[in-house]
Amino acid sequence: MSDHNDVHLEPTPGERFSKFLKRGDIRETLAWAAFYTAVFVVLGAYFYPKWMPTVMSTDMKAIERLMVVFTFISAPVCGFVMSIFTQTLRHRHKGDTPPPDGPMIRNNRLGVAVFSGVASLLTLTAVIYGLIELNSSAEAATKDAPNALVVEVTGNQWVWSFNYPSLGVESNMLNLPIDRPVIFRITSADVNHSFWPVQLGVKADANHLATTLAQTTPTKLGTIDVKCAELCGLYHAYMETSGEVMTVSDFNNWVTAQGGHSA
């Protein structure tokens, strides 16, 4: 008599996966993961843009868009990690006895493969999107360079100074005309600083004996807060000034009042 009926058949991957999904703890974990993912998506879509500085340039708009997209991309991974954290807190062991051994997730080849594959795909998407955005900004800077207003930025403990070589004006206020490309030539007279006009979305090193270039186009009227983003000494926190994105006529009037000439 054949022993064929007594042979133990290993379950197929599909059967193992189906049995895996029927477990109560797995369903709870997936439900929490979906919840947290939705929370991060809502935060990225509606709240993060409201919490960021006012968008006053093309670069700041690109940064806002990048933050939102990266939040969407990272939301599933963050949601899954948060769901495991929640389940760990909800089902933590109590009492004096040793806790039972949990499932050996690192030995679950299917689980490891799925998580690694999804995380890798999301990471690759973020890298590709970031490179596209970076290339787009570089192309815009090259295109707008001939018509750009050049501003020479100098950091000096603990003040900022701005020179407009084509206009014959130097000031401690960063005033710019709306809708005109600007090229910043940034350097330092002493230690290293970091030039950060917050609402313009620009942040670039100001290094001694070196010049860093940065470019943007102001697109909204309003006040600019200029800060130093590099620890540069005792009064680093007070190394800030302000400026304004003005209409073209107001900017020309300001240049004339400073003894300069309109371009």
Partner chain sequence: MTNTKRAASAILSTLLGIAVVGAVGITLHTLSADALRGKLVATKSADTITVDGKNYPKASVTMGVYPDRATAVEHGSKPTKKDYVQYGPSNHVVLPAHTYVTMTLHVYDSGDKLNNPYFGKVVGTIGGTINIDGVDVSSVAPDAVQHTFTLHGLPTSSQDPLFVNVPLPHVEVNDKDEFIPTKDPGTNNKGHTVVFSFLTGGKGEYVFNCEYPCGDGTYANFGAAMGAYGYMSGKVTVA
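By rigid core we mean the largest C-alpha set that fits within 1.5 Å across both forms. In this text, all values refer to a predicted model and were calculated from it rather than measured experimentally. Residue numbers count along the first chain shown, from 1. First, how it differs from the form predicted in complex with the partner chain.
- In the core-superposed comparison between the two forms, T219 has its Cα shifted by less than 2 Å.
- Comparing the forms between the two forms, the C-alpha position of T29 differs by 2 angstroms or more, with the core used for superposition.
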Contents of the next structure:
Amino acid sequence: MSDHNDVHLEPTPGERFSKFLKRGDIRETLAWAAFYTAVFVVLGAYFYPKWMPTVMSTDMKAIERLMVVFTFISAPVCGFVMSIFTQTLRHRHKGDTPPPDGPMIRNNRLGVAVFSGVASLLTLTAVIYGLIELNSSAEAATKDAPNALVVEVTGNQWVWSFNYPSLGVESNMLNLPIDRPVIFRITSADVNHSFWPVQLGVKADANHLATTLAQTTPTKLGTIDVKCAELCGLYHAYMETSGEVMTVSDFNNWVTAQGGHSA
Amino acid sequence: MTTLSQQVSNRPIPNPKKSLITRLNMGTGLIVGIAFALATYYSMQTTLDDATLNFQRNNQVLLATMFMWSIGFLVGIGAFIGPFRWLIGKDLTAEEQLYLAGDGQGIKRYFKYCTDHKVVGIQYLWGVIAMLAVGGSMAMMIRTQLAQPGAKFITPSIYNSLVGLHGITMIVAMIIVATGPFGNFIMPIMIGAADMAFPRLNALSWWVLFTAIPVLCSAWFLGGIPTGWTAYAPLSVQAGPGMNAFIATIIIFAVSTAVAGANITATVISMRAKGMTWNRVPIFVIGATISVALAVPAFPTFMVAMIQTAMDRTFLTGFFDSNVGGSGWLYAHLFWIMGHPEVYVILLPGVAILMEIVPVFVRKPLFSYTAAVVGFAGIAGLSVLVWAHHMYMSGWLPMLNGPFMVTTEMISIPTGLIFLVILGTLWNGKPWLKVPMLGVYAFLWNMLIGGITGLYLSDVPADNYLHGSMYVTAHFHYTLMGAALTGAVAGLSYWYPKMTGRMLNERAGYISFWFVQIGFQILYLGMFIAGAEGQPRRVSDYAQMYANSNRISTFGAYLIGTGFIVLLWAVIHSWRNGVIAPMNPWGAKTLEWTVPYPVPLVNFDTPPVVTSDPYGYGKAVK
Amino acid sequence: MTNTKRAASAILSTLLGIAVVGAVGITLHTLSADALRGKLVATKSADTITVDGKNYPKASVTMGVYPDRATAVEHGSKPTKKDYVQYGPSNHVVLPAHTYVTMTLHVYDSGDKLNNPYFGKVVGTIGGTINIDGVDVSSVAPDAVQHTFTLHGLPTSSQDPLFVNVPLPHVEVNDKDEFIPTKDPGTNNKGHTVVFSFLTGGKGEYVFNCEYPCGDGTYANFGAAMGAYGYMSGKVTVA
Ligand SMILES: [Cu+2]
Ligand SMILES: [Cu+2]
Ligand SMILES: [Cu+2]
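Output the form predicted in complex with the partner chain next; the form predicted alone has already been displayed.
In what comes next, the whole complex appears, and the chain from above leads the way.
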């Protein structure tokens, strides 16, 4: 290493770092890492929104954003792992005899420290971001509660039923007016179920003799698929129904047709 | 010069005419077990009060029958001879102990209550292979049903049973897949011990587990189980007679893991070779020990949950029945307090095997042994604090979702260390891509995907969408199958020469590897998409919109199935016809490669003395 | 062993392995095929009927609910399930698409309370009513129900939604002998006859199950006959 040093001065950390960056293996690693990071970023940003269903509520919007952001946070980790993965495979040893001895590197405290530090920071970012989202949805829920439409959801083996107490309507369909907060009060007539109106980004278990609350605001007109996300026996797969996010006048017409009174 | 093992072999066996020990084997076990079961079944059928509800009565009879089968089998195979001798103030004679070790009994010892850890290891290996084969076949059935929408293949009840029994068969198999065969066969040699700390308990742990296998199979003939392997109450309290088989299996299995866990832990603590200080212990031993030590506190809670379920079903106690003040949440807690540590019980030994493999095949020391140990310990420590991340949506206590999210995401830090150790060992090395080494690369990719998708799932808002969907199924298959099973298969091809004296057929190994790994990516890519699109898990039928992703998944599953059949062929074929293996085919430095095949009864002629850790590969760097 | 022989052994063993798994699959498939005891195909008639200004062909189908095996030949064959209540003669009903289907159910069971009173309401039939022994009603008291016929399916873009809920009134006799049906459904007047009509949409696969807790002795009474496929559950194919 000390081929051209005539002055025996310890190099400054800055010099050591720039020298480190000039090493061939380090450059290769960084290049691959950058490449894979970019790949993961693009994949996450493109595919999750493509695969996930239509965003029809405030919560669903937050969820989709979260999926994308989390992909960004984890992309550098993927980049680093896949970089060494690719690089060592490119230098693989061929033949039927064991490879020659590699460098005897037993540890690298700085390396371990930097890696752990970066990993912890990324984790911390994910944790903080998640907590902020959690908190903001809780805040929105408190703010919206007073003028919300209450829907009592009952899971039965293997059919959902919905009761709109303020409207005097009972139905097997989950119809909702657009842009009005809705509070789901979820319970079960028998075993555990999990109420999942897919496009609304809401999920909550239905437990017998207990009420679980969930809240959101539908923001887009369209069909909602309501599913059960907790194995509940024989016809769990068929414990599905649908519903619609409607304009307020359509919703009122539906309520009247069901024999209820308009809100 | 006669070696110690030859001296041992020349010792007389106990008088074959008189000693009961020499007459007991699996056959007598089956006879006594079945006799106990039949006697219990018929005596209870005739004596039980007719007025008791049919449902309760059935459950009482079936559970009692299953437990009595297990006890009867153990009596019949001679598991209680030692304790019985102690009861009357004696112990086994030296000859009898040698006989129990299977000394000089050839293939017969595999069907006996044999205390030799190498025999127990092989018994576990075949037990695991059988379980994986059955569980894998069930997976093929599940994927066939899901190949197209419309539930055209099997009924929803058969489907639900397949889902539950595939789940529990695979979970049980995966818990023992590394610590069973390798923890028993290889690990004692690796630490320079003559046997396990408690050889008779070792035999007991295997044969107890063995009795659970027919019990679990009986679920099929009792109408199956509708609950999945999580067996959530109150669904499990409502379920038909097949549920009793599930309950009995878990209780029996929990006994087996407790015995095995205590034994392995004690062995590693007290039986290490002279000079093998804690920082010289091979990393597989560390991983396996932390894994079983984690299982020891985890499994009893599952056992308790199952006992309570059984009581709800037989005596209407109502632990989980909200009508009488019980709660399904209680079950969920007990289950997941076991359930989350359990995934690391499965994962750690698999990872540790790969950490054992990497240095050998890149000829470099294991990078940062300390980081590996801290990583394992950190994962194990945190894993007991995260269980309620499975209950974010349960409505139990939404206030605690935040804290559980924090602890869960913190696990990515020690997991990162595990990656770092493997990557650091690979760094600037020239990997020798033999079959075991391929597993390391498969692990890196699979665990990366499994880990990152786990990050989404650990986040409460994202889990609002993903919980209970196919996304979860794909995620945990990436960790349990893509990472842990890959590690175990790598371990099998790595240690196969030591366990059988022959090399595992290499070409078949490669073919199997590529079929399995490519099929795996296809299967679970399809499943991630289906989950992101909103398909719930454990459904016997689905809407048309998921047809494409499911078809892709089924295609991948068939590739995996084919790959594993090829592997099975290789294991059987090479066992008899493989190339004779040299003592140390990979040039590894751990102790198990210093003993010949067949491994002598007491492993080492002279107890080894250890002077360094086993990772001294490589040229010193300037 | 030569390379060719080894390769042949590997390929043959692999095919054998696939065949074994395939055989298990075929066995399960065969078992599944029996579970519903054949198909019950609705009888089409030449008549048509106008509903909301549109013309529909008519079809009819007759089924029954049998309280236990002793009373119905078509009942399940498993001895352990001999006291399971069951729909019959088959649990797989085939209905024509875009048709006015009239269903007649002969029901003979006693009953008690629904777990969820919602299923006492009639949903999804023509006029929102059912005809019980000649009287039109739009609901049955939730504590006087013996079973329900609840027809539903996956909501999917590729098939029309279909939801029908028909509560079946219980028979108010405690002595079972008095309302035991004969082999020929409908000849015993101690039971009830429930008639209702609904419109099918396009082709599709649906399921029906009962919402009355008749799985005796189990949690929420939804185990036993309720949890075993082909007793209080079945499927409806609109073809
Ligand atoms: Cu469900
Ligand atoms: Cu977990
Ligand atoms: Cu019923």
